[in-house]
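Presented as structure tokens, the chain that follows is alone, the form predicted on its own.
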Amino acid sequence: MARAIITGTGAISSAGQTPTEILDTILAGKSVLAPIATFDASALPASLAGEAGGSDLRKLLPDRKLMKFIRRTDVFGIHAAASAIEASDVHAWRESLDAEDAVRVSDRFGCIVGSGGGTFDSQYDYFPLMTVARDDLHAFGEELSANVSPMWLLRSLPNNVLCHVGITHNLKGTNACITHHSISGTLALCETLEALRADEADRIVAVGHDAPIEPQNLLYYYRAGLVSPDGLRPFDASRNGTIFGEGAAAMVVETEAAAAARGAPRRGEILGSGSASEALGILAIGADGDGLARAITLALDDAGVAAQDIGMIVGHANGTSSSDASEARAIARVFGAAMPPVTGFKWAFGHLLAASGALEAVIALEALHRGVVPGIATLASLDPDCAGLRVSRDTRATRSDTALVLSRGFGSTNTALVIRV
């Protein structure tokens, strides 16, 4: 069976345009966490948000005209990957290489990427001509081609960045578009492991990208009780809900002989994947954390390593209250007195939903790379719910040279990752 071994990596947040530099954030104890600027938010109950990009988001792209065919979250989704292929060095390696070695490099090439189901914004452009039509379905017709772009679906399209980061790197090999709501992000590197044990391809970039910061989805999100007013606190006894993000993550995934042949850099390896789910409902969670013990014992399985070789486990840590006291029952069911140090990153810039777990995967491999677990700086007080859970405010030394990176979605679904350095 062949191993899964990463090449390169990219990631962007509100806490950085780089793995380094969103670890170092973290590692500051630093919430990048603030008032929402892309749009007046003062009247919604909840407005605190980690807005990623900067003011101009076209500087991120490698083909600017782009922003017209694409949204926000297809700027970040890009961006990560041609960071994470960057990194790999494999276009260089390719371009030394004669035309049909070339083609053939490209044809067993993937491209798999956990993408957001799409928020209430790409809706947005017919708020116009609403107006204009004043309930008229007749002139609504009419005044559709004024009003609307006629790129309107084109960029509402949620495999925007599998294709553009197809064309721009030409990857002909197979792919997939992920939307499964928080778990995304970490199905897209589930796949990208099996797809290259099953020999479907040589080398794939995984991504996983959101951008969920937008007025009707944080007003819906607030009054299920999801949404934090004024800051996001895993594990605490304060915690009162999550704070969204936006961004996204890649990996640039190869089999070790594919990686070999080129001499490619060595960054860390995928081990095993686990996914289950306990079929309660949309937003309902066991409160026994069976479905995300299941995954955790499927993952540690698949990756052939047992409890005591996970050196850190990145929670999936979203701060809403039921998440984290099941969370924390389930990571007591497996490890047990065996549990290694445990953290959490969204509390530094934000719950990505689709993106969160390829860029917690990415930053826990940077901070394997430097042996390090970062502490959940927003934690004061431990909540008896989630009692025994190994969590601190400090940064401590990991145990091992392997992490778990969980991560939890809409439908009671949980996933696990283990990778290692």
Contents of the next structure:
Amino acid sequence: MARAIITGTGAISSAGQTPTEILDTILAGKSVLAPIATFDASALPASLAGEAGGSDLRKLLPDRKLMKFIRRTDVFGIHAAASAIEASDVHAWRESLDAEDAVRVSDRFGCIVGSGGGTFDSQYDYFPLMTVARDDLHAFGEELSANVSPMWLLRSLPNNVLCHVGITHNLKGTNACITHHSISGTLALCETLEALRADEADRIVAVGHDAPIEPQNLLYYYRAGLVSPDGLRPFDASRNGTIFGEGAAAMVVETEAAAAARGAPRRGEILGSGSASEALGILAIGADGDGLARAITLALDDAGVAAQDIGMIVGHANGTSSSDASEARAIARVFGAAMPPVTGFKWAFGHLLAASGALEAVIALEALHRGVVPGIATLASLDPDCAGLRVSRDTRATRSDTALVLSRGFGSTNTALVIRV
Amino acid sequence: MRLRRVAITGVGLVTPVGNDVATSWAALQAGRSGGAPIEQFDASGFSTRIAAEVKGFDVDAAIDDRKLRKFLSRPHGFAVAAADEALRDAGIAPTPATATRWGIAVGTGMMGVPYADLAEVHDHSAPAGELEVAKLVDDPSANDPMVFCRSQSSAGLSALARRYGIRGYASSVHTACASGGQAVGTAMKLIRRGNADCVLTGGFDSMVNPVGLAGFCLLSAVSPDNDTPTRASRPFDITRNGFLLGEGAGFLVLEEWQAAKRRGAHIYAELAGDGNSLSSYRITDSPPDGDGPIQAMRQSLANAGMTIDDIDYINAHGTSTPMNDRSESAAILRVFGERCADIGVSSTKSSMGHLIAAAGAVESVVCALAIRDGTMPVNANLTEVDPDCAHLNLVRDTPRHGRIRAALSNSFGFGGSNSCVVFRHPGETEALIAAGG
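What about the form predicted in complex with its partner chain, after the form predicted on its own?
Now the full complex is given, and it begins with the chain already shown.
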């Protein structure tokens, strides 16, 4: 079974526009969560977020004209994928091949994306038309083309990143677009590993991207008790919810043979994954963390490593009351006395939903390279409900070269990923 | 290491030509069209006013769970009804002892917010055409947790997993019109690689609403033949001019082959392989020479351990748009060459219309039924075959009978994803196993 070698990574979030920059921000103990600036959020009960990308998103695109065809979330995904591909240096190699070999390389080069799915925002493009039509659907139909861009449907496709990364980089291989809330990005990495193992591709760029900072979305999450008005404090006794971030991360992952054939740089390896759900409906989470514990056990088995081989756990650590407590129980159940240092990154750049697992895997890899477990700077007093969890405010040393990255999503779904430098 | 084989042991359908498998399958053999003037809303002002709607679907009767219904929108109702039928048909369901060995993989549509919910937010919080955040704060719709849950791309998956108690791997995918095919392919791999022993898989969608229809009208992707809705979808015909928008759901129960045999399950077919490629050409099209679909079809055959000689039937993507059908025909010719003369081809979208994210899953069910009965459903509405497609042996006028050793289903999506799924007759599989394969 082929091994899955990571040969390039890219990331963008409010904490920086490269994996190095983002890890530096985290290690500096700085949260970059701030009042929302892209729209007037002053009326909302919760208005902190980690906004990414600066004032002109077009600068992040390989071709500025692409902006017409895509949404905010897609910009991040396309940018991260391009960064990872550049870091992997694969294009220079493909261009050095004769035409026939280059075609074969493209046909065996896949793309697997975790995407946030639909947005409320893109449907607002119909509001001007609805105002003109005054609740009269006949008028809505008649005035349609005068009021809505002909590109509307294409701009709104949840699989836009897959489409445009493919076109931009001429990738024609296996592909998928996973739209399952906060496990999407991690599942994209799991499916990348499996596709390489099954010989469906020689190399794959895996991407997670999302931009959930929308007023209607924020309001729903706040009303559901999921978003904090004042800060993201994972595992802390005073925690009261998560805070949205936005951005993307990507990895180029190749079979060992494909990476060796072109003398690719080795950044790390995906060793294994596991996924499990609890069948509790869309919002509920089991208090005992059973689904997550099973996902972790499956991932360790799949990776062929024991609990004591894990050098660092990057938890989902989203700062909500029930997720953090059940996560602590799941980790305790699997690791017991063999628990390595545990941390989380969302406190720094926010919860990127569909992008979160991919971003956290990329940053975990960066941290493994430096041998550090970044601290959780917003942790003041560990919740007794999370007792025994080996978290800290301070930077610690990793116990080994291997990390476990955890993601949890709606539908009580859980995914665990094992990576190594 | 030999891969675990995957058996299809249950199927369920809600389509524009029938609210269950038996009714839909009979209609597809008769080439009966589900096309009609749109009834769900006043479409009189749209350039296209026809669709293939699911008819007479009583969500209250189909879903006995009142609490669950509040979390669901129209396509989720189709999903629950079709998944119920598939599980009933298979005669197996997760138990507390087996729940963690059950997985679920679904293709979900892109329309999160039902039109009525969008209109409420507009009227309250965007009366002048721009969202006013200050008004949103006390907007009943923007504060209603049920509206929120219904809008999520994970809503359908969550409801199904909860309803049946599925506790293993769970994933929801979206690659536009390839979603259903990719979901079925993903589900197959879960069993192959040992992530699950049983998987519930399928797709569900409804874009027959003002915003969904508008999106396709703006692109001129849908047929404008408002006066002849039953003939609007005519894949491979020279006069084709766009697809007929459909809605519905298709579900399948997959099991590891030996386990299915041990419990004496009826096996429709082996889900034998899949292939996926990106066209990386344009957002809406594959290139005229079929590049993209060609690779996907070849991979699916290799993945199934087959050659072009093994396939007897192709359920085409066949949307009835000028570009798709030409590109797909070119791809089939390139892959199958002279074998094209022997392989029956039909697009059941000629009857059902295009079910978008559900299409690939529904058409997987069609392939399973075709193999079971030795019957190729018709490509309805063919009057004059496009010369570009003349090399295809299209199933015209009446269904074609005869043993189908293996079938291939194509699904190509906006965004360039191509999904091909291959099905093998269970007798062929048994012969392979007996021969040590």
